Amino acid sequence: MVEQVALNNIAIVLCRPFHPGNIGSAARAMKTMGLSDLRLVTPQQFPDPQAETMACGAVDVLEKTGVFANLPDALADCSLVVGLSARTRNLAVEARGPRVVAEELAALARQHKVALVFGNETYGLSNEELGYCQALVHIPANPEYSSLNLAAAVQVMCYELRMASLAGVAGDESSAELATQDALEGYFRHLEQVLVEIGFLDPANPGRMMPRLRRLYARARLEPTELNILRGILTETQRSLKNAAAGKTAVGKAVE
């Protein structure tokens, strides 16, 4: 069925559990609605029997979940990261509803892999660990008592994702392949250092350059052929400055 391939391909990441009963209930959560790839960062305790107890019959949903040392290797094969914002922040991209980043997550998990990811208990989710969201969701909660327990966040974008699911909403259904979030990363390294060598960003003083570049991209939604094409933009980049430099030091060596 669609809606069933469409859910397989969406991936809930927890970044920094601490309690290991918020993982088992995640699961059942996810359980519930059909969705069965959980992923963990660096959980605080994980197996545990209580997650189990929690999960109730949703244990092979923990038996299969990933744990993964840091947030890149967690979304290394997503080609969209959405990440749960739990307080307004002074960010580049605002966040939007459930209803709406749940049509546009299923339509496209339709055929890429994608993920939601939500923050630590206490703190939520890190700029750093945003910095590598494509688009953030925000659970519009009572402003007087906006604290939802990160099961019960789990459970309710896993409801929105599954009822457009099934509803089989319209969106992108192109047959594009996109670049993976691994293959992102890769270039944002090589933007980065590319940038310092020309002297147009400093290492010492980077700003939010960076995180800004990493929105603008993100809205392009880049296929593997574009970032092939950026990438040799650079690296040809760097042949001139290589060559340059190597032109100059031979004009001096004339010289003496």
Ligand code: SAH
Contents of the next structure:
Amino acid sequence: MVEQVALNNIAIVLCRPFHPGNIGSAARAMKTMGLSDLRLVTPQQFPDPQAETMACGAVDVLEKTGVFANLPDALADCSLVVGLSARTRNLAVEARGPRVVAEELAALARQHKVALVFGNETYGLSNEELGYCQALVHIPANPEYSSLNLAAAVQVMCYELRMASLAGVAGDESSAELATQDALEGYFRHLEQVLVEIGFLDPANPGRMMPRLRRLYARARLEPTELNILRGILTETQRSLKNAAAGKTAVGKAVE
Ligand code: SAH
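Show the other one: the form predicted together with the named molecule, since we just had the form predicted alone.
After this comes the whole thing, all chains and molecules, with the earlier chain placed first.
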């Protein structure tokens, strides 16, 4: 039997979609496979009659589609974010195949909200958008022409997710909680601030430091308690800096 709970926990996020027809087709692709959480980041045109025409019997998915001003807002409640890339070169994270990632997502989605992020029809995902993704998928299409239509790419992933959830893949049964994207973004802002304060990061010339650190933390799949420890370290670092600046000796304090 299909695991509907898991499918309900999987969000499909379209970044800057240009054609409203593709939004409708994506909604239809989702509903045929049992998914319903569609999120749009700054769509060119939405709502739109063309979207409704292409959605056919999936207009209900469009009606409850969330529209967001930026990608982090769209991902705030998600614990794992996977980006879809039509290209394989010049990617900071190595892209994996749809089937293996769908199995992992279907298992995780039993307990966590997860998201699949798709790029704009012309430009794909920007480097900034890729930075929010903890893993990448490339659909191994014809290498001479590997760029699928946006809604077709959504269909392939939703099909794989349905197959994985029908098979009831064993996958990751760990009940460990995962930090949400919102909490992670708060941590990255704090980390960047401290790295600047201690002189490790030059804000005028940041290079690839933050993207590299994001990649490192993405591999760790942080739990909320672990994130609290890391935030505690940053807060204590700032306190020590202040004390040192005030000519006092910083008092070391262990953080639970
Ligand atoms: N011209 C763009 C591709 C746009 S296709 C480019 O070169 O990047 C729109 C979106 O569909 C992509 O951003 C990606 O999210 C998804 N997509 C299309 N083909 C794909 C493929 N082969 N593998 C993974 N995602 C794909």
